[in-house]
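Given next, in C-alpha coordinates, is a single chain: the form predicted on its own.
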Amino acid sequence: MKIAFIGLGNMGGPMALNLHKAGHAVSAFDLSAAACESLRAQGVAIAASASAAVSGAEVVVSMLPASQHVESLYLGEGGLLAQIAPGTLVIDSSTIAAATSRKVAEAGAARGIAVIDAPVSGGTGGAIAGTLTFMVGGSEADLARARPVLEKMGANIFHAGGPGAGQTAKICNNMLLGILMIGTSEAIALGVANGLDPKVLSEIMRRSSGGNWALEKYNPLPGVMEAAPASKGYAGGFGTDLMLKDLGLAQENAMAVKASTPLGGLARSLYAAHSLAGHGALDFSSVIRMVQKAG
(Lines of atoms letter the chains of each structure in order from A and count residues from 1; the text may use other names and numbers.)
(Lines give C-alpha, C1' and ligand atoms only; values in the text may rest on other atoms or scores of the structure.)
Protein backbone atom coordinates (compact mmCIF):
# COMPACT_ATOMS: atom_id res chain seq x y z
CA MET A 1 0.00 0.00 0.00
CA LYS A 2 1.29 3.47 -0.85
CA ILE A 3 1.01 5.68 2.23
CA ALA A 4 1.81 9.37 2.56
CA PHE A 5 2.83 10.43 6.08
CA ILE A 6 2.87 14.13 6.99
CA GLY A 7 4.42 15.18 10.31
CA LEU A 8 7.54 13.40 11.56
CA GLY A 9 7.93 14.67 15.11
CA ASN A 10 8.41 12.67 18.32
CA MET A 11 5.23 10.69 17.59
CA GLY A 12 4.88 10.85 13.82
CA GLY A 13 8.45 9.79 13.06
CA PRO A 14 8.25 6.41 14.82
CA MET A 15 4.73 5.83 13.46
CA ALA A 16 5.89 6.38 9.89
CA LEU A 17 8.90 4.15 10.48
CA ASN A 18 6.66 1.32 11.72
CA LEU A 19 4.58 1.54 8.55
CA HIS A 20 7.79 1.38 6.53
CA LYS A 21 9.02 -1.64 8.50
CA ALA A 22 5.67 -3.34 7.87
CA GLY A 23 6.38 -3.24 4.15
CA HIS A 24 4.25 -0.30 3.07
CA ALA A 25 5.60 2.15 0.49
CA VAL A 26 5.79 5.24 2.70
CA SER A 27 6.40 8.71 1.28
CA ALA A 28 6.99 11.06 4.20
CA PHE A 29 7.34 14.80 4.71
CA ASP A 30 7.94 17.30 7.50
CA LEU A 31 8.87 20.97 7.53
CA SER A 32 11.82 20.03 9.74
CA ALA A 33 14.81 19.02 7.64
CA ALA A 34 16.33 17.24 10.64
CA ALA A 35 13.20 15.12 11.13
CA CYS A 36 13.22 14.19 7.46
CA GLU A 37 16.88 13.24 7.48
CA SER A 38 16.41 11.07 10.56
CA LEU A 39 13.75 9.02 8.77
CA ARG A 40 15.67 8.99 5.49
CA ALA A 41 18.65 7.47 7.32
CA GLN A 42 16.37 4.62 8.38
CA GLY A 43 15.22 3.89 4.85
CA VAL A 44 12.01 5.90 4.65
CA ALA A 45 11.44 7.75 1.36
CA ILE A 46 11.25 11.51 1.93
CA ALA A 47 9.19 13.67 -0.42
CA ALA A 48 10.09 17.22 -1.44
CA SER A 49 6.77 18.55 -0.15
CA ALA A 50 3.46 17.48 1.34
CA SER A 51 1.93 17.72 -2.13
CA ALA A 52 4.60 15.43 -3.54
CA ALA A 53 4.12 12.97 -0.68
CA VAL A 54 0.39 12.48 -1.36
CA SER A 55 0.79 12.05 -5.11
CA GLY A 56 -0.64 8.62 -5.93
CA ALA A 57 -1.16 7.73 -2.26
CA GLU A 58 -3.95 5.34 -1.29
CA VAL A 59 -3.81 6.47 2.34
CA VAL A 60 -2.68 9.77 3.85
CA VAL A 61 -1.72 9.90 7.54
CA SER A 62 -1.03 13.16 9.34
CA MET A 63 0.35 13.87 12.81
CA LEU A 64 0.52 17.62 13.41
CA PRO A 65 0.70 19.85 16.51
CA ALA A 66 -2.59 21.75 16.50
CA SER A 67 -5.90 22.54 14.79
CA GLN A 68 -4.53 25.41 12.72
CA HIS A 69 -1.85 23.18 11.22
CA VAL A 70 -4.36 20.51 10.20
CA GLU A 71 -6.77 23.05 8.76
CA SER A 72 -3.97 24.73 6.81
CA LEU A 73 -2.65 21.41 5.49
CA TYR A 74 -5.97 20.14 4.18
CA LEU A 75 -8.11 23.24 3.61
CA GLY A 76 -5.72 26.15 3.18
CA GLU A 77 -4.47 27.66 -0.07
CA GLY A 78 -3.17 24.71 -2.09
CA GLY A 79 -4.59 22.38 0.58
CA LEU A 80 -4.21 18.65 0.18
CA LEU A 81 -7.93 17.90 -0.16
CA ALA A 82 -7.82 19.71 -3.49
CA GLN A 83 -4.95 17.47 -4.62
CA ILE A 84 -5.81 14.06 -3.21
CA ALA A 85 -7.69 11.73 -5.55
CA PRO A 86 -11.29 10.80 -4.72
CA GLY A 87 -11.42 7.45 -2.98
CA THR A 88 -8.31 8.16 -0.91
CA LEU A 89 -8.47 7.52 2.84
CA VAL A 90 -7.18 10.27 5.15
CA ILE A 91 -6.25 9.39 8.74
CA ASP A 92 -5.50 12.40 10.92
CA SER A 93 -3.84 11.36 14.17
CA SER A 94 -3.24 14.89 15.43
CA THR A 95 -4.89 15.94 18.69
CA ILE A 96 -7.05 18.90 17.70
CA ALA A 97 -10.49 20.41 18.25
CA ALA A 98 -13.33 18.06 17.38
CA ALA A 99 -14.92 20.87 15.37
CA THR A 100 -11.85 21.05 13.14
CA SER A 101 -11.94 17.30 12.55
CA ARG A 102 -15.60 17.51 11.56
CA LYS A 103 -14.85 20.44 9.24
CA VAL A 104 -12.10 18.53 7.43
CA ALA A 105 -14.25 15.37 7.26
CA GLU A 106 -17.15 17.30 5.71
CA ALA A 107 -14.86 18.93 3.15
CA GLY A 108 -13.37 15.53 2.32
CA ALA A 109 -16.79 13.92 1.91
CA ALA A 110 -17.76 16.63 -0.58
CA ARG A 111 -14.80 15.52 -2.73
CA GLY A 112 -15.32 11.79 -2.28
CA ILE A 113 -12.43 11.51 0.18
CA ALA A 114 -12.90 9.58 3.43
CA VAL A 115 -11.46 11.37 6.46
CA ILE A 116 -11.28 9.91 9.97
CA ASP A 117 -9.83 11.41 13.13
CA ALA A 118 -7.61 8.93 14.96
CA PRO A 119 -5.70 10.63 17.79
CA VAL A 120 -3.47 8.40 19.88
CA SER A 121 -2.43 7.62 23.43
CA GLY A 122 0.69 5.80 24.56
CA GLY A 123 3.43 8.41 24.31
CA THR A 124 6.68 8.19 22.39
CA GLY A 125 7.37 4.76 23.86
CA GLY A 126 4.13 3.45 22.41
CA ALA A 127 4.85 5.11 19.08
CA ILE A 128 8.26 3.43 18.88
CA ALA A 129 6.97 0.03 20.00
CA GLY A 130 3.88 0.16 17.80
CA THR A 131 1.58 -0.25 20.80
CA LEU A 132 -0.41 2.97 20.58
CA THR A 133 -4.10 3.24 21.37
CA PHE A 134 -6.15 4.82 18.59
CA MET A 135 -9.43 6.62 19.33
CA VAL A 136 -11.28 6.82 16.04
CA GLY A 137 -14.02 9.13 14.88
CA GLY A 138 -15.69 8.28 11.56
CA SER A 139 -17.86 5.67 9.92
CA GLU A 140 -17.53 1.94 10.57
CA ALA A 141 -16.74 1.40 6.90
CA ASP A 142 -13.91 3.94 6.90
CA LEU A 143 -12.48 2.48 10.10
CA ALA A 144 -12.51 -0.97 8.46
CA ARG A 145 -10.40 0.46 5.64
CA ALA A 146 -8.04 2.13 8.10
CA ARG A 147 -7.64 -0.81 10.46
CA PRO A 148 -4.84 -2.62 8.52
CA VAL A 149 -2.82 0.60 8.64
CA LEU A 150 -3.59 1.43 12.26
CA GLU A 151 -2.71 -2.09 13.37
CA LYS A 152 0.88 -1.56 12.21
CA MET A 153 1.20 1.41 14.57
CA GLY A 154 -0.95 0.46 17.55
CA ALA A 155 -2.22 -2.36 19.73
CA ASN A 156 -5.66 -0.96 20.61
CA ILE A 157 -8.20 0.55 18.24
CA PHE A 158 -11.46 2.00 19.56
CA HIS A 159 -14.34 3.36 17.52
CA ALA A 160 -15.52 6.35 19.55
CA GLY A 161 -18.30 7.42 17.17
CA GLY A 162 -18.79 9.72 14.20
CA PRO A 163 -16.41 12.42 12.91
CA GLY A 164 -14.80 14.32 15.79
CA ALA A 165 -15.62 11.63 18.38
CA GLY A 166 -12.04 10.41 18.47
CA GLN A 167 -10.88 13.91 19.38
CA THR A 168 -13.45 14.17 22.15
CA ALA A 169 -12.29 10.85 23.63
CA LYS A 170 -8.68 12.00 23.41
CA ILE A 171 -9.19 15.29 25.26
CA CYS A 172 -11.10 13.45 28.00
CA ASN A 173 -8.18 11.05 28.35
CA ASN A 174 -5.53 13.76 28.33
CA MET A 175 -7.41 15.90 30.83
CA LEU A 176 -7.38 12.93 33.20
CA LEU A 177 -3.70 12.28 32.43
CA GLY A 178 -2.77 15.88 33.22
CA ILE A 179 -4.68 15.76 36.49
CA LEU A 180 -3.24 12.43 37.65
CA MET A 181 0.33 13.49 36.81
CA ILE A 182 -0.03 16.50 39.09
CA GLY A 183 -1.52 14.34 41.84
CA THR A 184 1.20 11.73 41.47
CA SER A 185 3.87 14.45 41.58
CA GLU A 186 2.40 15.94 44.76
CA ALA A 187 2.28 12.55 46.48
CA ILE A 188 5.87 11.64 45.58
CA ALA A 189 7.16 15.10 46.54
CA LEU A 190 5.38 14.87 49.89
CA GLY A 191 6.90 11.48 50.61
CA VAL A 192 10.39 12.61 49.64
CA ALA A 193 10.04 15.73 51.83
CA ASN A 194 9.39 13.32 54.71
CA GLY A 195 12.51 11.31 53.95
CA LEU A 196 10.93 8.37 52.11
CA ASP A 197 12.79 6.58 49.32
CA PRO A 198 10.96 7.64 46.13
CA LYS A 199 11.39 4.23 44.52
CA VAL A 200 9.91 2.45 47.52
CA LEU A 201 7.07 4.96 47.85
CA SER A 202 6.28 4.76 44.13
CA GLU A 203 6.11 0.98 44.28
CA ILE A 204 3.88 1.08 47.36
CA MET A 205 1.44 3.45 45.65
CA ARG A 206 1.66 1.58 42.33
CA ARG A 207 0.44 -1.59 44.04
CA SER A 208 -2.12 0.21 46.18
CA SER A 209 -5.32 2.16 45.56
CA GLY A 210 -3.34 5.13 44.24
CA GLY A 211 -1.92 3.10 41.35
CA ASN A 212 -2.06 4.80 37.95
CA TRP A 213 -0.34 5.01 34.55
CA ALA A 214 2.25 7.55 35.73
CA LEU A 215 3.39 5.20 38.48
CA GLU A 216 3.33 2.23 36.12
CA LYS A 217 5.22 3.67 33.18
CA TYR A 218 6.02 7.37 33.50
CA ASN A 219 7.29 8.24 36.97
CA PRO A 220 7.88 12.00 37.18
CA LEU A 221 10.89 11.86 39.53
CA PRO A 222 14.36 11.43 37.99
CA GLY A 223 16.08 8.15 38.79
CA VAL A 224 12.98 6.14 39.61
CA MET A 225 12.40 4.78 36.09
CA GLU A 226 15.38 4.64 33.77
CA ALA A 227 13.31 4.82 30.58
CA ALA A 228 11.00 7.66 31.68
CA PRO A 229 11.63 11.19 30.35
CA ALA A 230 12.23 12.32 33.95
CA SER A 231 15.47 10.30 33.96
CA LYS A 232 16.54 11.87 30.68
CA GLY A 233 16.36 15.50 31.70
CA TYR A 234 12.65 15.55 30.79
CA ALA A 235 13.69 15.49 27.13
CA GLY A 236 11.45 14.05 24.41
CA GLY A 237 8.20 12.54 25.57
CA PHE A 238 5.08 14.71 25.64
CA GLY A 239 5.86 18.39 26.05
CA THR A 240 4.34 20.63 28.70
CA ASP A 241 3.06 22.99 26.01
CA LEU A 242 1.34 20.09 24.23
CA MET A 243 -0.38 19.07 27.45
CA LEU A 244 -1.36 22.70 27.97
CA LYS A 245 -2.85 22.77 24.48
CA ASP A 246 -4.87 19.62 25.13
CA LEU A 247 -6.14 20.91 28.48
CA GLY A 248 -7.17 24.08 26.69
CA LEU A 249 -9.14 22.02 24.16
CA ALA A 250 -10.82 20.19 27.03
CA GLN A 251 -11.84 23.43 28.72
CA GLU A 252 -13.14 24.92 25.47
CA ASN A 253 -15.21 21.80 24.90
CA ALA A 254 -16.47 21.82 28.49
CA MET A 255 -17.64 25.39 28.07
CA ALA A 256 -19.37 24.55 24.80
CA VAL A 257 -21.39 21.69 26.31
CA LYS A 258 -21.71 23.31 29.77
CA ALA A 259 -19.83 20.49 31.53
CA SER A 260 -18.19 21.02 34.93
CA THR A 261 -14.44 20.27 34.91
CA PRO A 262 -12.95 22.11 37.91
CA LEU A 263 -9.89 19.86 38.24
CA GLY A 264 -9.27 20.11 34.50
CA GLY A 265 -9.34 23.89 34.81
CA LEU A 266 -6.94 23.85 37.76
CA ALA A 267 -4.59 21.49 35.92
CA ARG A 268 -4.57 23.84 32.94
CA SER A 269 -3.66 26.78 35.19
CA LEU A 270 -0.81 24.83 36.79
CA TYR A 271 0.66 23.71 33.46
CA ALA A 272 0.33 27.28 32.17
CA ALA A 273 2.33 28.55 35.15
CA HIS A 274 4.90 25.79 34.59
CA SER A 275 5.21 26.78 30.94
CA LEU A 276 5.54 30.48 31.76
CA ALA A 277 8.38 29.55 34.13
CA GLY A 278 10.31 28.36 31.08
CA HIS A 279 9.50 24.66 31.08
CA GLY A 280 7.16 24.50 28.07
CA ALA A 281 9.52 22.38 25.99
CA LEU A 282 10.15 19.85 28.77
CA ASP A 283 8.10 16.70 29.18
CA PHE A 284 4.87 17.34 31.05
CA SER A 285 6.00 15.15 33.96
CA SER A 286 8.45 17.95 34.82
CA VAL A 287 5.46 19.59 36.53
CA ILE A 288 6.78 17.82 39.67
CA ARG A 289 9.32 20.65 39.88
CA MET A 290 6.47 22.97 40.90
CA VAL A 291 5.76 20.97 44.06
CA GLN A 292 9.21 19.72 45.07
CA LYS A 293 10.71 20.99 48.30
CA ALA A 294 13.53 23.44 47.57
CA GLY A 295 17.02 22.15 48.22
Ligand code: NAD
The other form holds:
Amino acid sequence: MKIAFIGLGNMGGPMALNLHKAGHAVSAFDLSAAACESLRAQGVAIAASASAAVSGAEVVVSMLPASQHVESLYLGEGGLLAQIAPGTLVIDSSTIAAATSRKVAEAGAARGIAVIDAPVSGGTGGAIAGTLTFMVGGSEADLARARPVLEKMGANIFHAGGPGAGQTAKICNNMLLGILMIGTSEAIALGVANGLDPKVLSEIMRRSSGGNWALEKYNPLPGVMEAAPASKGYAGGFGTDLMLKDLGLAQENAMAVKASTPLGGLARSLYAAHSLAGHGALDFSSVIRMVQKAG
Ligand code: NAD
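Compare with the form predicted on its own: the form predicted in complex with this ligand:
What follows is the entire complex, opening with the chain shown before.
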Protein backbone atom coordinates (compact mmCIF):
# COMPACT_ATOMS: atom_id res chain seq x y z
CA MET A 1 0.00 0.00 0.00
CA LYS A 2 1.27 3.50 -0.79
CA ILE A 3 1.22 5.52 2.43
CA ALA A 4 2.13 9.18 2.94
CA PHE A 5 3.36 10.00 6.46
CA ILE A 6 3.56 13.63 7.60
CA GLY A 7 5.27 14.51 10.91
CA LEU A 8 8.32 12.47 11.86
CA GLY A 9 8.93 13.58 15.45
CA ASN A 10 9.32 11.50 18.60
CA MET A 11 6.16 9.54 17.77
CA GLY A 12 5.72 9.89 14.00
CA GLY A 13 9.31 8.81 13.25
CA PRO A 14 9.04 5.31 14.76
CA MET A 15 5.43 4.91 13.55
CA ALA A 16 6.45 5.64 9.94
CA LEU A 17 9.38 3.26 10.33
CA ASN A 18 7.05 0.46 11.46
CA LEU A 19 4.88 0.95 8.36
CA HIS A 20 8.02 0.84 6.20
CA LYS A 21 9.24 -2.33 7.95
CA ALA A 22 5.81 -3.92 7.37
CA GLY A 23 6.43 -3.60 3.63
CA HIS A 24 4.32 -0.55 2.81
CA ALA A 25 5.66 2.01 0.30
CA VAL A 26 6.02 4.95 2.70
CA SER A 27 6.62 8.45 1.41
CA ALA A 28 7.44 10.60 4.44
CA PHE A 29 7.83 14.31 5.13
CA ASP A 30 8.61 16.64 8.05
CA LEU A 31 9.46 20.34 8.16
CA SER A 32 12.53 19.41 10.22
CA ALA A 33 15.47 18.35 8.05
CA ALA A 34 16.96 16.43 10.98
CA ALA A 35 13.78 14.38 11.43
CA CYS A 36 13.77 13.56 7.69
CA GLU A 37 17.45 12.62 7.75
CA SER A 38 16.98 10.23 10.64
CA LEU A 39 14.24 8.35 8.76
CA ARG A 40 16.13 8.42 5.45
CA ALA A 41 19.10 6.81 7.20
CA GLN A 42 16.78 3.95 8.17
CA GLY A 43 15.62 3.37 4.60
CA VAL A 44 12.37 5.38 4.48
CA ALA A 45 11.75 7.42 1.30
CA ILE A 46 11.60 11.15 2.04
CA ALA A 47 9.45 13.42 -0.14
CA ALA A 48 10.41 17.00 -0.99
CA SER A 49 7.17 18.38 0.48
CA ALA A 50 3.89 17.31 2.06
CA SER A 51 2.23 17.75 -1.35
CA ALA A 52 4.79 15.47 -2.99
CA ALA A 53 4.35 12.89 -0.22
CA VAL A 54 0.57 12.57 -0.72
CA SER A 55 0.76 12.36 -4.50
CA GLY A 56 -0.64 8.93 -5.43
CA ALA A 57 -1.05 7.85 -1.80
CA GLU A 58 -3.90 5.50 -0.88
CA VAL A 59 -3.60 6.39 2.80
CA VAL A 60 -2.27 9.57 4.45
CA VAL A 61 -1.16 9.48 8.10
CA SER A 62 -0.28 12.63 10.06
CA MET A 63 1.35 13.02 13.48
CA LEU A 64 1.71 16.73 14.25
CA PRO A 65 1.98 18.67 17.53
CA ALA A 66 -1.31 20.59 17.85
CA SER A 67 -4.60 21.76 16.28
CA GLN A 68 -3.11 24.69 14.38
CA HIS A 69 -0.57 22.45 12.62
CA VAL A 70 -3.25 19.99 11.51
CA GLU A 71 -5.60 22.76 10.42
CA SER A 72 -2.95 24.49 8.32
CA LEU A 73 -1.68 21.23 6.82
CA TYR A 74 -5.10 20.11 5.58
CA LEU A 75 -7.20 23.27 5.33
CA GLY A 76 -4.73 26.15 5.03
CA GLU A 77 -3.72 27.87 1.83
CA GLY A 78 -2.66 25.11 -0.55
CA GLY A 79 -3.92 22.64 2.10
CA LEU A 80 -3.61 18.94 1.43
CA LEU A 81 -7.35 18.24 1.22
CA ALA A 82 -7.38 20.18 -2.05
CA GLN A 83 -4.60 17.93 -3.38
CA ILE A 84 -5.40 14.47 -2.05
CA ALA A 85 -7.37 12.30 -4.48
CA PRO A 86 -11.02 11.57 -3.63
CA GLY A 87 -11.31 8.05 -2.19
CA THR A 88 -8.12 8.43 -0.13
CA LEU A 89 -8.23 7.61 3.60
CA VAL A 90 -6.69 10.16 5.98
CA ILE A 91 -5.69 9.06 9.49
CA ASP A 92 -4.75 11.92 11.79
CA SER A 93 -3.04 10.60 14.93
CA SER A 94 -2.11 14.00 16.42
CA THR A 95 -3.72 14.92 19.74
CA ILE A 96 -5.80 17.98 18.90
CA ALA A 97 -9.15 19.62 19.71
CA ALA A 98 -12.12 17.40 18.85
CA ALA A 99 -13.69 20.41 17.10
CA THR A 100 -10.70 20.65 14.75
CA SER A 101 -10.89 16.93 13.97
CA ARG A 102 -14.57 17.32 13.11
CA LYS A 103 -13.83 20.37 10.92
CA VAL A 104 -11.18 18.49 8.93
CA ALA A 105 -13.44 15.42 8.66
CA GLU A 106 -16.31 17.55 7.31
CA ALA A 107 -14.05 19.28 4.78
CA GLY A 108 -12.73 15.88 3.71
CA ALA A 109 -16.22 14.40 3.34
CA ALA A 110 -17.18 17.29 1.07
CA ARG A 111 -14.37 16.17 -1.28
CA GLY A 112 -15.00 12.43 -0.96
CA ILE A 113 -11.99 11.96 1.33
CA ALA A 114 -12.53 9.91 4.52
CA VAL A 115 -10.80 11.47 7.55
CA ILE A 116 -10.62 9.73 10.92
CA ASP A 117 -9.08 10.97 14.17
CA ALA A 118 -6.87 8.28 15.68
CA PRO A 119 -4.82 9.74 18.56
CA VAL A 120 -2.56 7.34 20.40
CA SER A 121 -1.35 6.37 23.83
CA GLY A 122 1.69 4.32 24.78
CA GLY A 123 4.54 6.82 24.56
CA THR A 124 7.64 6.66 22.40
CA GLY A 125 8.32 3.14 23.72
CA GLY A 126 4.95 2.02 22.35
CA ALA A 127 5.59 3.81 19.06
CA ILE A 128 8.94 2.02 18.63
CA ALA A 129 7.57 -1.38 19.66
CA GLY A 130 4.41 -0.98 17.53
CA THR A 131 2.20 -1.50 20.58
CA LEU A 132 0.34 1.82 20.65
CA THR A 133 -3.30 2.15 21.68
CA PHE A 134 -5.39 3.92 19.03
CA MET A 135 -8.59 5.76 19.99
CA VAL A 136 -10.56 6.23 16.81
CA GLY A 137 -13.26 8.73 15.95
CA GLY A 138 -15.07 8.15 12.66
CA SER A 139 -17.41 5.69 10.99
CA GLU A 140 -17.16 1.89 11.46
CA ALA A 141 -16.53 1.57 7.70
CA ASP A 142 -13.63 4.02 7.70
CA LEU A 143 -12.12 2.35 10.77
CA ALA A 144 -12.35 -1.01 8.98
CA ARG A 145 -10.31 0.49 6.11
CA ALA A 146 -7.77 1.95 8.55
CA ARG A 147 -7.39 -1.17 10.68
CA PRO A 148 -4.71 -2.97 8.59
CA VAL A 149 -2.55 0.18 8.74
CA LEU A 150 -3.16 0.85 12.44
CA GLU A 151 -2.36 -2.78 13.28
CA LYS A 152 1.20 -2.27 12.02
CA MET A 153 1.71 0.52 14.57
CA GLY A 154 -0.43 -0.52 17.51
CA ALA A 155 -1.68 -3.40 19.62
CA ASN A 156 -5.04 -1.98 20.77
CA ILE A 157 -7.54 -0.29 18.49
CA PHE A 158 -10.69 1.20 20.04
CA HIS A 159 -13.65 2.75 18.26
CA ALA A 160 -14.56 5.67 20.54
CA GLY A 161 -17.45 6.97 18.40
CA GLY A 162 -18.06 9.42 15.55
CA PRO A 163 -15.66 12.13 14.29
CA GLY A 164 -13.79 13.79 17.20
CA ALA A 165 -14.64 11.03 19.70
CA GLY A 166 -11.08 9.65 19.55
CA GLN A 167 -9.79 13.07 20.65
CA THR A 168 -12.25 13.26 23.53
CA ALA A 169 -11.15 9.83 24.80
CA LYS A 170 -7.52 10.88 24.44
CA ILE A 171 -7.83 14.06 26.52
CA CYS A 172 -9.66 12.15 29.26
CA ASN A 173 -6.76 9.69 29.33
CA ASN A 174 -4.08 12.38 29.26
CA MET A 175 -5.76 14.42 31.99
CA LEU A 176 -5.48 11.30 34.16
CA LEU A 177 -1.88 10.71 33.05
CA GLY A 178 -0.89 14.31 33.85
CA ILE A 179 -2.42 14.04 37.31
CA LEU A 180 -0.96 10.63 38.10
CA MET A 181 2.55 11.68 37.07
CA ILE A 182 2.45 14.53 39.59
CA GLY A 183 1.02 12.24 42.30
CA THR A 184 3.66 9.61 41.61
CA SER A 185 6.38 12.26 41.73
CA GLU A 186 5.13 13.55 45.09
CA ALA A 187 5.06 10.06 46.58
CA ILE A 188 8.57 9.20 45.39
CA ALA A 189 9.96 12.56 46.57
CA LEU A 190 8.34 12.06 49.98
CA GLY A 191 9.92 8.62 50.34
CA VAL A 192 13.34 9.86 49.23
CA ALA A 193 13.12 12.78 51.70
CA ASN A 194 12.68 10.12 54.37
CA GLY A 195 15.77 8.22 53.23
CA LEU A 196 14.00 5.42 51.33
CA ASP A 197 15.68 3.85 48.31
CA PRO A 198 13.62 5.13 45.34
CA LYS A 199 13.96 1.81 43.48
CA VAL A 200 12.64 -0.16 46.44
CA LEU A 201 9.85 2.35 47.12
CA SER A 202 8.84 2.41 43.44
CA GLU A 203 8.66 -1.38 43.36
CA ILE A 204 6.60 -1.46 46.58
CA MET A 205 4.09 1.05 45.18
CA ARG A 206 4.06 -0.61 41.73
CA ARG A 207 2.88 -3.84 43.34
CA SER A 208 0.54 -2.11 45.80
CA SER A 209 -2.66 -0.12 45.49
CA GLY A 210 -0.74 2.92 44.18
CA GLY A 211 0.45 0.97 41.12
CA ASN A 212 0.11 2.88 37.83
CA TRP A 213 1.58 3.36 34.34
CA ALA A 214 4.30 5.78 35.52
CA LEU A 215 5.56 3.20 38.02
CA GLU A 216 5.28 0.41 35.42
CA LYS A 217 6.99 2.08 32.48
CA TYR A 218 7.90 5.71 33.03
CA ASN A 219 9.39 6.33 36.46
CA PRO A 220 10.01 10.11 36.83
CA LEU A 221 13.16 9.81 38.97
CA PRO A 222 16.49 9.45 37.10
CA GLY A 223 18.22 6.11 37.63
CA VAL A 224 15.19 4.06 38.65
CA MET A 225 14.30 2.85 35.15
CA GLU A 226 17.02 2.72 32.54
CA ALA A 227 14.70 3.08 29.54
CA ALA A 228 12.59 5.93 30.92
CA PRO A 229 13.17 9.53 29.71
CA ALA A 230 14.12 10.47 33.31
CA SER A 231 17.29 8.40 32.94
CA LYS A 232 18.14 10.10 29.63
CA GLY A 233 18.10 13.70 30.85
CA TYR A 234 14.33 13.87 30.14
CA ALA A 235 15.13 13.95 26.41
CA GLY A 236 12.72 12.57 23.80
CA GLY A 237 9.54 11.16 25.31
CA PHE A 238 6.46 13.36 25.70
CA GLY A 239 7.27 17.06 26.03
CA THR A 240 5.98 19.12 28.98
CA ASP A 241 4.51 21.62 26.50
CA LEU A 242 2.59 18.83 24.74
CA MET A 243 1.17 17.69 28.10
CA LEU A 244 0.29 21.32 28.84
CA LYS A 245 -1.54 21.50 25.49
CA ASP A 246 -3.55 18.35 26.30
CA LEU A 247 -4.49 19.57 29.77
CA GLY A 248 -5.59 22.86 28.19
CA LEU A 249 -7.79 20.92 25.74
CA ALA A 250 -9.27 18.98 28.67
CA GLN A 251 -10.06 22.20 30.56
CA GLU A 252 -11.63 23.86 27.50
CA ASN A 253 -13.76 20.79 27.03
CA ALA A 254 -14.68 20.66 30.74
CA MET A 255 -15.87 24.27 30.57
CA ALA A 256 -17.93 23.56 27.46
CA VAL A 257 -19.80 20.66 29.07
CA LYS A 258 -19.75 22.12 32.63
CA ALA A 259 -17.72 19.19 34.00
CA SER A 260 -15.92 19.49 37.34
CA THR A 261 -12.21 18.65 36.92
CA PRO A 262 -10.40 20.25 39.89
CA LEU A 263 -7.29 18.07 39.73
CA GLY A 264 -7.09 18.43 35.94
CA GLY A 265 -7.15 22.22 36.40
CA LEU A 266 -4.47 22.12 39.08
CA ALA A 267 -2.30 19.78 37.00
CA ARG A 268 -2.55 22.22 34.04
CA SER A 269 -1.35 25.06 36.28
CA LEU A 270 1.56 23.01 37.64
CA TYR A 271 2.77 21.98 34.16
CA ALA A 272 2.38 25.62 33.05
CA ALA A 273 4.61 26.76 35.94
CA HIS A 274 7.09 23.99 35.06
CA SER A 275 7.13 25.17 31.45
CA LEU A 276 7.56 28.82 32.49
CA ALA A 277 10.57 27.73 34.58
CA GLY A 278 12.21 26.67 31.30
CA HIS A 279 11.32 22.98 31.19
CA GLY A 280 8.78 23.02 28.34
CA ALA A 281 10.93 20.95 25.99
CA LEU A 282 11.81 18.32 28.59
CA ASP A 283 9.76 15.16 28.98
CA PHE A 284 6.70 15.78 31.17
CA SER A 285 7.96 13.41 33.88
CA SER A 286 10.53 16.12 34.71
CA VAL A 287 7.64 17.69 36.66
CA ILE A 288 9.14 15.76 39.62
CA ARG A 289 11.66 18.62 39.80
CA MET A 290 8.89 20.83 41.22
CA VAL A 291 8.52 18.61 44.27
CA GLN A 292 12.04 17.21 44.60
CA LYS A 293 14.75 18.54 46.90
CA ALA A 294 17.23 20.45 44.72
CA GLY A 295 20.79 19.16 44.31
P1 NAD B 1 7.24 16.15 18.17
O2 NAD B 1 7.27 17.60 18.48
O3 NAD B 1 8.38 15.27 18.55
O4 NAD B 1 7.00 15.92 16.59
C5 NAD B 1 6.12 16.67 15.80
C6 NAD B 1 6.75 16.80 14.41
O7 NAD B 1 5.81 17.45 13.53
C8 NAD B 1 8.02 17.66 14.40
O9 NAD B 1 9.09 16.89 13.87
C10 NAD B 1 7.66 18.85 13.50
O11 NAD B 1 8.74 19.30 12.72
C12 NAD B 1 6.57 18.22 12.63
N13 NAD B 1 5.69 19.19 11.97
C14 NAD B 1 5.00 20.22 12.51
N15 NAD B 1 4.26 20.83 11.56
C16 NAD B 1 4.48 20.18 10.40
C17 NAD B 1 3.99 20.32 9.07
N18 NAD B 1 3.11 21.27 8.73
N19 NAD B 1 4.43 19.46 8.12
C20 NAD B 1 5.32 18.48 8.44
N21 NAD B 1 5.82 18.29 9.68
C22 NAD B 1 5.40 19.12 10.65
O23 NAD B 1 5.88 15.61 18.81
P24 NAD B 1 5.51 14.08 19.20
O25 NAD B 1 5.99 13.80 20.57
O26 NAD B 1 5.89 13.18 18.07
O27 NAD B 1 3.91 14.21 19.27
C28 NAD B 1 3.09 14.30 18.12
C29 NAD B 1 1.63 14.26 18.57
O30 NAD B 1 1.40 13.03 19.27
C31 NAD B 1 1.24 15.39 19.53
O32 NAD B 1 -0.08 15.80 19.25
C33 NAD B 1 1.33 14.72 20.90
O34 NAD B 1 0.47 15.35 21.85
C35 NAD B 1 0.91 13.31 20.57
N36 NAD B 1 1.42 12.25 21.46
C37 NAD B 1 2.72 12.22 21.86
C38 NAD B 1 3.17 11.19 22.69
C39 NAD B 1 4.62 11.12 23.16
O40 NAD B 1 4.90 10.30 24.07
N41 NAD B 1 5.55 11.91 22.61
C42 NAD B 1 2.30 10.18 23.08
C43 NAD B 1 1.00 10.21 22.64
C44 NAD B 1 0.57 11.24 21.82
